[in-house]
Partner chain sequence: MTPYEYLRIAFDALAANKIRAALTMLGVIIGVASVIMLVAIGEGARTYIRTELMGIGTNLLIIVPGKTETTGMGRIPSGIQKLTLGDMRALEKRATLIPAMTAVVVSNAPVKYGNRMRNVEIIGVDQNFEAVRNLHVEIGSFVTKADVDARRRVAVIGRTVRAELFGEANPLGRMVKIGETKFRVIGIMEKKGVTLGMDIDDHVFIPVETAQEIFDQEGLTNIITQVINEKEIERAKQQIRAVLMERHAGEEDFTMVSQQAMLSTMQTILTTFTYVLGGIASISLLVGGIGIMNIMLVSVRERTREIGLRKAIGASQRDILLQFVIESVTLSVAGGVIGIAFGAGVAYGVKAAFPVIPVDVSAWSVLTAFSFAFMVGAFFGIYPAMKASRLNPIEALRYE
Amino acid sequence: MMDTTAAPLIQLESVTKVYTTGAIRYEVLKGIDLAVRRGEYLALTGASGSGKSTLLNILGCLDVPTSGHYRLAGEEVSRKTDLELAHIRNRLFGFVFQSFNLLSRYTAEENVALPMTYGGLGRRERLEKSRRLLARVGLGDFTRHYPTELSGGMQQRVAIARALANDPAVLFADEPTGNLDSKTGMEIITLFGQLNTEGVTLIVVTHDTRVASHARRVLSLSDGRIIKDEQNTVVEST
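Please render the chain's structure by itself; use the form predicted on its own.
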């Protein structure tokens, strides 16, 4: 459940992102202001080149703004070092991508356990938690299967369980249904809705209006600016 009284978990103020190649200067983000509270389910939408993936990268501390401020739980993170950003990502964020990025030589439970290696848990504890997370995403009977033995939708569920391994404050997803058929994609979106109901903060980049229709808040980007920010009437999954 979203806490509407607490300070924002994420706060962007006048954030820009500029890439320079030779004499060409390309401004991808143009003064983004955004607040995200704990428990929100936010979709970032827009045409290719609108800046939504760049915005996700900044929100997830995979990149830094050229100018402006990014405060995470009240702490300024815009000017942190690469090592400090890596620590934030490992401690506070989980990521799900269009490509599942599972290691084929490891079982599902071993893939999920990998991010826990840096958390101080022993192997036994890591695998026990991994099995709990796989059960949480509906794969309790497939913990010992290898990625090649799983369907695309099942592999994405493993990737989601892995993203939850360190109990992240925010789960980011970049086109998470892009490699899935419509039915399987909707199963993943239904899972996201369940996780949000359990309190997980979700930020999803998508060009698919069906995916966005399941978020509780939708931001539309165009030419590096937020042109629409609206609460959504959530479509219930069937």
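Basically, rigid core = biggest C-alpha set you can superpose within 1.5 Å across the two forms. Positions refer to the first chain, counted from 1. Just so you know, these numbers come straight off a predicted model, no measurement behind them. What changes on going to the form predicted in complex with the partner chain:
- Once both forms are overlaid on the rigid core, the distance between the two CA positions of residue 124 between the two forms is under 2 angstroms.
- Taking 2 Å as the criterion, residue 75 does not count as shifted between the two forms: its C-alpha moves by less than this amount when the rigid core is aligned.
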Second form
Amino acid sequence: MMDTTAAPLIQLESVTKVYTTGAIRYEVLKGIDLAVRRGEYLALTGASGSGKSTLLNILGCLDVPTSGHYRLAGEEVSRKTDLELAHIRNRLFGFVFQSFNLLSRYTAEENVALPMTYGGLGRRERLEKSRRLLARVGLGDFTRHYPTELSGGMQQRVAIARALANDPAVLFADEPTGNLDSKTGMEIITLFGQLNTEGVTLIVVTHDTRVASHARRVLSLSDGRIIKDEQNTVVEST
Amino acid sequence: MTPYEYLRIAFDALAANKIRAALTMLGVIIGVASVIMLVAIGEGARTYIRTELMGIGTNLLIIVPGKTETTGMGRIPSGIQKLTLGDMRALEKRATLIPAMTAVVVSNAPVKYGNRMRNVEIIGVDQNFEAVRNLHVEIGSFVTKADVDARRRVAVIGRTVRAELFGEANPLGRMVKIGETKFRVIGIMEKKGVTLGMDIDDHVFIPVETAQEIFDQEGLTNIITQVINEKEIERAKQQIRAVLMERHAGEEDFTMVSQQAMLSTMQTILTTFTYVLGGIASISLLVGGIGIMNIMLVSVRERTREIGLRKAIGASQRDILLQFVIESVTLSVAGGVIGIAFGAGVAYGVKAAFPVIPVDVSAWSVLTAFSFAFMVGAFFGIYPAMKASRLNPIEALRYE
Ligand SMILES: Nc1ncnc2c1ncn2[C@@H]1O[C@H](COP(=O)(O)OP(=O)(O)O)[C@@H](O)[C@H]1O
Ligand SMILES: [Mg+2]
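Could I see the form predicted in complex with the partner chain next, after the form predicted on its own?
Every component of the complex follows; first up is the chain already shown.
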């Protein structure tokens, strides 16, 4: 599962992120060094406002660091063009948000198919694959439903299916259980465990201790710095 | 992504807000429809006038008595002389640039056959009328020189007159009464229909001197002359002026109207009309385009989260740009197509109501309207689309 010999897939070196609002500078990330290998299951924890989302967005190439280096599979991300970054987000990464972010005018299967549209797959293949993915997250019977017709947990599972659309190497999730009750949250956690077993690298922002307890590695952020980086010796079985 | 995919996204987005899409298109619809409609009618009018005037012949020069001043009030005419057959004879002798001319006397009189009667325009003509006016007899014969010289009481009747007075009977050789005078019918004109608002078929032609006699007219209504060719019209006018002024005691108490001049006046009017139309069209398309831009800006704002999401799952700036440009082009082109259909519908409605005007929706006007609609969508869609494509995905996703 986890490949310890290969070079890290993701490597951050003294990454900072500074927001300036008017005259005030917010130093949200203050020098992050981090290496993530293929197949890891990483939880990012920390108090609210400690910079978890900011870090995850940088890792997911949705945002850019103010300074420092980000190497993805050995290549400097800051040198990539918009098209290359779009391609990375489309093919290599999958993203799951706390608020699901499904498009309400599309059905579940159409939502799941969206990344495949940008990936260049034909419509029929896309919908076939999205039905397979929906079946995999337990929504085989809801492919034609619109998001508003689904419960929160179901919507998040649609969002996960969408994140998996182009068989990503890394799945990013920002508080994926934050808007769900504990039972449905648990279902999502179980699903993540399975995905990791299948080889997907997982980086999950959470302050849900149950999520963290399922990860193999837990990072604690405080005030823009990594204050703890531990391997979970006893991983909760899923 | 294929162009079809962008189009699908555009249609989905527009379908999600149908009323708004329809209202946005309205500007383009009205602009395009009015252009199509007015160009069709304008072109129809142009074709109509052109064929009418061409039918008469562009090298015709018509001399009418009296001076029509074209500049200011002019002087008060001192003793207008009539235009006479003598004048025409003089012109025939001396105006070398005019190989053919015909004297015309026009009057109105009731024409009777048996117990049927019709009020018609009686035209006194000579033997040259057929050739000069390009109107021909179909059955029987036209007025001859001998008829004119002997002031014979013979008549050539138009189609309508024939149908009204004779029905199915053969009029040739029959006697009709024009006013109180009996005339023998010697010919029937070919069917010509209405030209320049005149129903040629509703006329009776008699020898010019006979007409002068029975209507007690010394003068002529006009002299129609045929200039050797269009280019010589100015020189022909000089010749006519010289000959007639000499005969009229140095007074220019006549006016020459060339079909050329009428044609070019009409053309000028219609060209101005076309420019005005173009102006109206550009303004309405501009307004339509601004409407589209406005709605696209609103749409980009409303769909900020969607844009963020699309970027997060792999849409490039180019994808977003194309998506919104194609959406606005879809709007404007749909408006254009509806406008074309609507405008053409009205134009053909006019044609149905006024069949004499050859209204025609030309391919070029449809093509021009279509491409303008397309360009309006592209031009006014670019700015909102660029705004969308440059959104930062994270900020966009956080947008409430
Ligand atoms: N666009 C921004 N402009 C200014 N400040 C920001 C912006 N985004 C985040 N921040 C600030 O950065 C800090 C860290 O935010 P975030 O990474 O969302 O923390 P977490 O996810 O750990 O709660 C917060 O104090 C937040 O207010
Ligand atoms: Mg956060």
